[in-house]
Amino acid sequence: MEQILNILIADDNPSDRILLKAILSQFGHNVISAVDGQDAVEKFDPDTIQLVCLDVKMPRKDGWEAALEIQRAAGDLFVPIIFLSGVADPIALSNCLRIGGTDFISKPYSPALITAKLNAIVRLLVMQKTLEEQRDAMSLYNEQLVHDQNVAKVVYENITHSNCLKDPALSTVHYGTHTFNGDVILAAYKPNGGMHLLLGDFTGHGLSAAIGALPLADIFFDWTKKGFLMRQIIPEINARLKSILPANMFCSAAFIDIKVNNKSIDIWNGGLPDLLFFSQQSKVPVRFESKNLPLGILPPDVFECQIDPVTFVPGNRLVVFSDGVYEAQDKSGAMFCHSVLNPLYEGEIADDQALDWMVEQLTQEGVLENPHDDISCLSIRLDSNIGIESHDHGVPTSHHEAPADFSFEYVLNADSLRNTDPLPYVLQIITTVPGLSSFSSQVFMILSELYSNALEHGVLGLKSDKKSSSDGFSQYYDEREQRLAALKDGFVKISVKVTSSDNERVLALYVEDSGSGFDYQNVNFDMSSSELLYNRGLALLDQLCHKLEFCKGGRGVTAYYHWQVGQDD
């Protein structure tokens, strides 16, 4: 900053004012003269004047009404204002400095003590003007930060929130402590229906929390829409977590499969709170606690899935909740794990009222007024419909389209049924044919049954009627897992056959596997006359496709799907 000032002095005194402003001139300020105190005001310029000089008494307007106003006139500048007096009452010096002015000066005027003064005031405009150059500096950048922060906030909407969080069988509650909450729920239906959930807590809070949440997303959504399992999604999510996170960063995390054909659920627990499983068999409700590392800790080598099945009827409910409810601290520094949530685990709340009487129980406790947290519940419905009904796939059916006709076949031996699951591929071919895409829910869902039952009962050796109980079907699935790591021989081919015909399309989906066949002429494919757990799937297929054919005792099967030009789902 230059030290040449512009300075406004203000004295009805001729000679004091003509005195003072050759002193001033001298240093090489720029001096305006007012000849009182309204005078001044007039003259007063905020954009130019740096600097006010103002006799205390003076007619028409003394010097504190004019410093008053000249004070409006600046707003937000800070343009310093030193009285002239030639009295030495320190009451009226005293009221010079009350309403806002810098400084004094005493009359006569001392050169040497106006030129300490101006170097006094010159070294505070200095700061000033540092001051203000720095105040407007962060407002650029907050402003900017701002937007950034608004931009990411919509793209991470628009990656977390593709979401079926409002199906109806759905409860949700979300607090966040910043603009981005470290917590996720994430909700998608399958495609042979059902659907997949997931409730994240990333460590940390706002921004930093959040982006771990993208990959997750990104991964969870786009998986679960090619068919995967999610026994196969979550060592994915967390390698890609393990690889993009730094050391100290990782989510606790609860993953769902809810599966409507068989009326089961698989829980997958890492890190967070016990998942509360409510039923009519019991007024308390089952703990699924942690059994896993949460995501993004291991190394994809050694990581392992510990999954709990469970079944279910209509009307069952699960319940889950991130550390910001378990953790969060009542009136008396009690954590709610010790204290708040003990008639819940007890199952003194009822099930369809958990979600609410949590919040009350935040609310009274204060918790929500001053989260330390983020919060999040879930509360799932559990019914055989979710997911059955879903138009979230949001396949455009096409009225033109080409006829295709092509065949492919693909042969798993005892190798490949044990490492992959070829599901998802063959979907992702066959709903590569022209108008095809906008059935994938029945067709995998076709497709699935038909492996399932060639891989569990075909080459396994599986009997369904293990799974005619809780227990019963929680052992049925070990039991799968432990023959199938056991595998050495055995095939499942997979035959798929396109063909067109005028308007008419035809899937031909053939299964065949290597075990012993079964008894397919005494299938009953009445769904409605069977309240077993087990033994729906073929049922289910008769309703879905045009035809079943059977072969080789029942080692083979041929599902034939039609489908029409034009035709919506």
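Only a predicted model underlies this, so the values are computations on that prediction, with no experimental measurement involved. Residue numbers count along the first chain shown, from 1. C-alpha atoms forming the largest set that superposes within 1.5 Å between two forms make up the rigid core. What changes on going to the form predicted in complex with its partner chain:
- Relative to the superposed core, Y109 shifts its CA atom by 2 Å or more between these two forms.
- Annotation: Cα of F78 displaced by at least 2 Å between these two forms, core superposition.
- Relative to the superposed core, A67 undergoes a Cα shift of 2 Å or more between these two forms.
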The other form holds:
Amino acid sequence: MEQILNILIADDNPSDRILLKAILSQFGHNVISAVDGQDAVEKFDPDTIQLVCLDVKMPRKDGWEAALEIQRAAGDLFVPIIFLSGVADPIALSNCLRIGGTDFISKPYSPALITAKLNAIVRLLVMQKTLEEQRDAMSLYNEQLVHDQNVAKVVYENITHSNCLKDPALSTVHYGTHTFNGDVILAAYKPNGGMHLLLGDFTGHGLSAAIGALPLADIFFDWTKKGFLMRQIIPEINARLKSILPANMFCSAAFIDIKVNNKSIDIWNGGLPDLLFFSQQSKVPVRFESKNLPLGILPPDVFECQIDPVTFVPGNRLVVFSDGVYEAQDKSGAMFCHSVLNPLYEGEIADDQALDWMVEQLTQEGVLENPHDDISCLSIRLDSNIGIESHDHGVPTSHHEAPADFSFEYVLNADSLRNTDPLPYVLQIITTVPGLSSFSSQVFMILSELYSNALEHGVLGLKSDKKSSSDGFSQYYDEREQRLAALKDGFVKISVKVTSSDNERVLALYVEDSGSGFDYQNVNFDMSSSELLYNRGLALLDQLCHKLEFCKGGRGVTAYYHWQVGQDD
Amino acid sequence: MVESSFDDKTECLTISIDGRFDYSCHKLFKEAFVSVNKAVAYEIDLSRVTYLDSSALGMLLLLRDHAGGEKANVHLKKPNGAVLDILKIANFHRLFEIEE
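Please could you give me the other form, the form predicted in complex with its partner chain, since above is the form predicted on its own?
Below is the whole assembly, all chains and molecules, this chain first.
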């Protein structure tokens, strides 16, 4: 505790001043004397003086005034001030403490009391110094942490943002409470047109919440690119999160599959607030509530996928947001879902304004200044050209492609039709053909049209005219599910043949089913004349392929796809 | 505020939470069920919970795991409207018995 202090003392009474200086010097301290308040202020140097003693009553500037000026000059540094006083008036003394004095010493001086008080001040200074050192160490540590997090954030964003969120059909809003946040919005074009979207909200905030987003994004992008379907990707994500996350962590999410071929979307909601679907048919938005547990809770064997299908017309809109919006509190303390959001639910907000409007409400109610949870919103303007026109795979075409000749056949019986989706596997084999990978989206579209026709109309015997109304549309898919679940007999045969001659390459896709065929002579291939929802599949195929050939009374169909090599596009 | 009591006769552990059920309750909530090994049934009294966030949902999952996962006997009692709403959005009625 022995510490030499530089002490500034100010007293206009020479004998008192000399006495105090003598007492302090006796303990080894360095003493600088001032004759009044003004003199003290001038002699005060915050970098060298560690303690100031001021007489209360002095000419030119009294002790209180001097104390205030010295405190200002000291700034962030802690310099204790002790008042010296002949008056024993409790009010005057308490004033000394009120304006920031540390203590006071009454005259006449008692050396014993001054020693005790000085010891107390030294303790205070030592404590203060320790605190300052800890504070500096802490801020250095924090700086390092923030630096590390920023580096990690770049990696994180490269993984989670390697997507097509810039598509003009999408608008998003994202406010995080930390450098990292537990909300993710992912979007990826599907190989056959359309898009997969996922808005996820992990338990908690910050780094611990963000870490689960990495495997999630990985599976989402990889599996979408390979042509897997939503109902295959969701269980895979669930299984992966279940196996890596601790029991108290999970991811509330909505998965949206935009299908442009039949102008519909599939919605899976696990733990997010209702998704809102805006169409012209109804004044209030249709709400799609959470029908599933969030991802990462259930083990794979009991996981179910409850999906809602809905048809759209171009211009309809879907709005999704995380519970950071739903559970935000307005200024009166009520949750948004019961107060501020009501006009949105009641259809009083124009759908294309919904996001701007929500941000405005969040700002007005002070939520954005002090967010308790990560906030994410996503608005999708639905259209039938999503993922088609803006699509750019960027795969360079090689001019020296090796010719390829091969064929294979793939037969799926009832069991396999029920439980598997063969398309990603078939596509993966086909895209190993040099040069064909650049056309994978068109090939996938042809393949998926042929397969769904064979399965739905051929094997399951569904009539496509059912789809002509939007009610009929969901009925159609319900019935598809039921018939597929009950399927005992039937098959779909896919055979693929790739041939090369000079620069010309031909892919022949033959798909045959066990159904009863159909009247293919009277199919209308003119897309522009057909306003119908359901006749578009074959017309689309006809446009994409070089040639379409039917056989076996409509049970079999071959699509020929030609492409050239050795030429510029 | 987290309080718990164990009934030797019914071997039921009751945990009551008062006020906001969020991350600040994590330590106390976990201690409340980890410290009792003999419990065969659990009752979580939510009647005085004003708000519940996703980390509270996580804690309930921890408890469920501790209590035997699929076979766990966990009752969530008397959640208020807002709390029930959050539990339903998360579809927790499929994992827990909720008594309104």
